[in-house]
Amino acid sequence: MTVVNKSIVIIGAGHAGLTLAREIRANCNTTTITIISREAIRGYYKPNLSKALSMHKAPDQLVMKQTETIAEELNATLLGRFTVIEINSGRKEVKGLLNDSEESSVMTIPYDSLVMATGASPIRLPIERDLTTPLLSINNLEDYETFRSRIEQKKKILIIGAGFVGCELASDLISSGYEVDIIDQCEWPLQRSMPEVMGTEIKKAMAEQGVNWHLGVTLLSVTKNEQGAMLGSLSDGTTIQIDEVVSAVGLIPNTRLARGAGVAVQRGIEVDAFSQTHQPDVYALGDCVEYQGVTLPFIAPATHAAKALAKTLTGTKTALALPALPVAVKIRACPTVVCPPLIKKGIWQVQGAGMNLEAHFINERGQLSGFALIGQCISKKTKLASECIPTLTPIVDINASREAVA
C-alpha cells in the first residue's frame, strides 16, 4: 500500500468520480479524497437506467450505495448539491456553494490534485413547443426518476434518436408494454456503429415487436390540439399522436467549468495519456475528455481512465492504453455487439445471413479496427476483439495526439 500524504479534489461523482475515488483508496489509505457534485451523490450502475423496466425495477431500488455508505467505505468527504462557482488553479483551490447557501456561506476546498470528472450533458434540438411540454432526457439518476413519473399512466412514447440509448429504451419500454416511434435523421438504426445491411436487421426486428420508425426525418414541432392531445410533426409532412417525448441524440462534454479555470478545451477537455491537463495537478476523465480527439462516453474507457490515473496519483505514473472493448447493446429483439471505430477511415465487411451477421471495420492499413455483430455471431466478441487493434495507445504529447487522428 503506498503512503501518499496529500489532498485530491474530484468533481464530478459518477462512474468515472467514484471509480477513480475507489481506486485511489485501493491504492492508498492515507491520500484525503474530496468528492463534489451539483447532485445528491449515489452510487448506481448507469447502464441500468435503460432497462429498468424490464427488470421491473423503480428508480430507488437501482441505488446501489447511499451517500453515507460510499463515504464510509472510501473514507472521503462527499459534497453532494455542491455548486462550484470557481477554480483557481494558481492557489489551487475550489470555490463553491453547499445547498444553495447565500454568497456568504461560500466553501473554499484547497488541493494539491484536481481531478474534473464533469461527465456529459443531453445535446438539446431546436424544436418548437410550448414551455408546458417538457423534452424528456435520461442522463442520469435524476432524470430518470423524472422520467418514470412522467410516463406513468401514459402509452405513446416518441423517441429521438436511434443510437445506442434510444435503441435500448425504445426495446425497454416496448417490452413493458408501451407504445414507442422512434425519429431519426439517419437511415438505419445505430449508423455510426455498423453498416446498413445490420442495422436494417435491428430495424426489422424491433418493428416485429411494436417499434414505429420514421428515419431520415427530424421532428419539427410538438403541439397540443383543442383537446389536449400531444401531436408531433415530422419533416415529412407526418403527425403523431403522443404522451411524452424523450430525446436520446447524444452528449455534449460538460467544460465550462474547465474553461473558465483556463484549461485547455476543444471538443471535450485535452488530456495527455498521464489524463493530466496542460493545468499542472489539474487532471480530468471520463464524458468530459477527449482522447485524441475524440470523446469516449462508454463506461469501459472510463474504467480503464480512472484505474491509471488512481496509480498516478498514488505515485506509480501510469500511461493510459485502451484494448478494443465491445460494447453489448441491450436490445431484445436482435441481441447486438459494437465496437465501433475511433476512426472512420476503412471498409465495413460483412458475413452471415438474415439476423446472424458479424461486419469488421477494415482501416486503411488492412487492420481490423472495429467490428459489429448481430444474433448468434455475438459469441464472437472475445475472439472478435482480441484480434482488433487497440481504441487507444498511449500519446503523452497532447498536440501529438490531435495531428495522429488529423
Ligand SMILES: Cc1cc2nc3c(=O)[nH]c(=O)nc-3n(C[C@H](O)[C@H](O)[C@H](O)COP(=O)(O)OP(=O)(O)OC[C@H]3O[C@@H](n4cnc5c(N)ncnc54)[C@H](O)[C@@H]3O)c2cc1C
Second form
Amino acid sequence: MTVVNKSIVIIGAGHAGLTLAREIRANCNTTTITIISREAIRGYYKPNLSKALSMHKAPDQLVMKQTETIAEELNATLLGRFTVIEINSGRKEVKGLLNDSEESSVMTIPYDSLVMATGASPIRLPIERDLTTPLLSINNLEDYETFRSRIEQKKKILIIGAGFVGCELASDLISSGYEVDIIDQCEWPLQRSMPEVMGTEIKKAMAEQGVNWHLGVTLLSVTKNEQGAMLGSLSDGTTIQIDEVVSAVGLIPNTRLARGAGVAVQRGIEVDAFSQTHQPDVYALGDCVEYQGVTLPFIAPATHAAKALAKTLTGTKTALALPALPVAVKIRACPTVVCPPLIKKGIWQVQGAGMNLEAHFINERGQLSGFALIGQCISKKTKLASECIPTLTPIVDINASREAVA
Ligand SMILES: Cc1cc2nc3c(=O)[nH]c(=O)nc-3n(C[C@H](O)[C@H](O)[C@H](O)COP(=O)(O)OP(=O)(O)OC[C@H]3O[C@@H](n4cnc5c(N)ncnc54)[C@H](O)[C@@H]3O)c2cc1C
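Show the other one: the form predicted together with the ligand, since we just had the form predicted alone.
Below is the entire complex, every chain and molecule, led by the chain shown above.
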C-alpha cells in the first residue's frame, strides 16, 4: 500500500467521483479525501433509473449505500447538499456553501489535488409552454423522485428524444402500463448509433408493445386547454393529449466552475490521458470531460479514468487507455447493444434478418470502428469489442499540446 500524505478534494459524488475515491483507497490509506456534492450523497447506480419502474422499485429502494456507510468505507469526509461556487487554483482552495444557507456561511476547503467530477446537465429545449411546473428530465436520484411522484395517477407520458435514455424510459413506462408517445426529429430511434434497418426493427418492436412514434418532427408547444388537459403540438400539425412530458434530449457537461478557475473548456473540460486539465493539480473525469473534442457520458469510460487517475494521484503515473466500450440499451422489446463509432466517416455493413441483426461500422481505412447488435446477435458483444479499434487514445500531455497549437 502506497503512503501519500496529501489532501484530495473531489467535486462530485456520482459514479466518477465515488469510483475514484474507492480506487484511491484501494491503493493508499493515508491520503485525506473530501467528497462534495450539491445533492445528498447516496450510493445508487444511475443506469437503474431507467428500469426501476417496471422492476417495481421505489426510488429509496435504489439506494445501495447511505452517506454514513460511504464515509466509513472510504474513510472520507462527505459534504452533501453543498454547492461549490468557486475554485481558486492559485491558492488551491474551493469555496462553497450548504444548499439553502446564507451567503455569509461560505466555507473554504484547501486541497493539494482537486478532481472535478461534476457530471453533465440535461439540455433544455426552448419549447413554448404555459405550465407552472418545468418539464421532467432524469439525471439523478432527486430528479427520479420528482418523476415518480409526478407520474403517479397519470396515464399518458410524452418523451422528447429517441436516443439512449429516451428509448429506455419509454420501454420502462410502457412495460409498467403507461401510454407512451416519443417524439424526435431523427428518422429512427438511436439514429446516431445504428443504421436505419436496425432502428426500424426497434421502432417496430416497441410499437407492438404500444409505443406511439412521432419521428422526423419537433415539439412546438405544450399548453393546457380550457378543460385543463395538457396538449402537445407537433411540427407536422398533430396535437396529442398528454399528462406529463419527459425531456431526454441529451446532456451538456457542467463546466462553469472549471471555466471560472481558468481551466480550458470546449464542449467539456479538456483533459489528457492522465485526466489532467491545463491547471496544475486540477484533474477531471466522467460526464464533465472531453478528450480531443469527444465526450463519453457512460459508466465504463468513467470507471477506466477513475482507476488510472487513482494510481496517478497515489504516486504511479498511469495513462488512460479506452478500448471499445459497448453499452447495453435497456429496451425490453428488443435487446440492444451499441458501440457507436466516434468518427462518422465510413459505412455500416449489416448481416442477419428480422430482429436478429448485426451491424459493423467500417471506417475509411477498412477498420471495424463501431458496431450495433439487436436480438440474439447481442451475444457477439464481447467478441466484436475485442476486434474493434480503441474508442480513442487521449493525448499524453495537455499543456505540451496547447503550446504546439499556439
Ligand atoms: C437514466 C439514465 C440511464 C443511464 N444508463 C446508462 C447505462 O445503461 N450504461 C451506461 O454506461 N451509462 C448510462 N447512463 C450514463 C451514466 O449513468 C453516466 O455517464 C454516469 O453516471 C455519470 O457519472 P458522473 O459521476 O460523471 O456524473 P454525475 O452522476 O452527474 O455526478 C455529478 C456530481 O457532481 C456534483 N456537482 C456538480 N456541480 C457541482 C457543484 N457546483 N458543487 C458541488 N457538486 C457538484 C453533483 O452533485 C453530482 O454529485 C445513464 C444515464 C441516465 C441519466
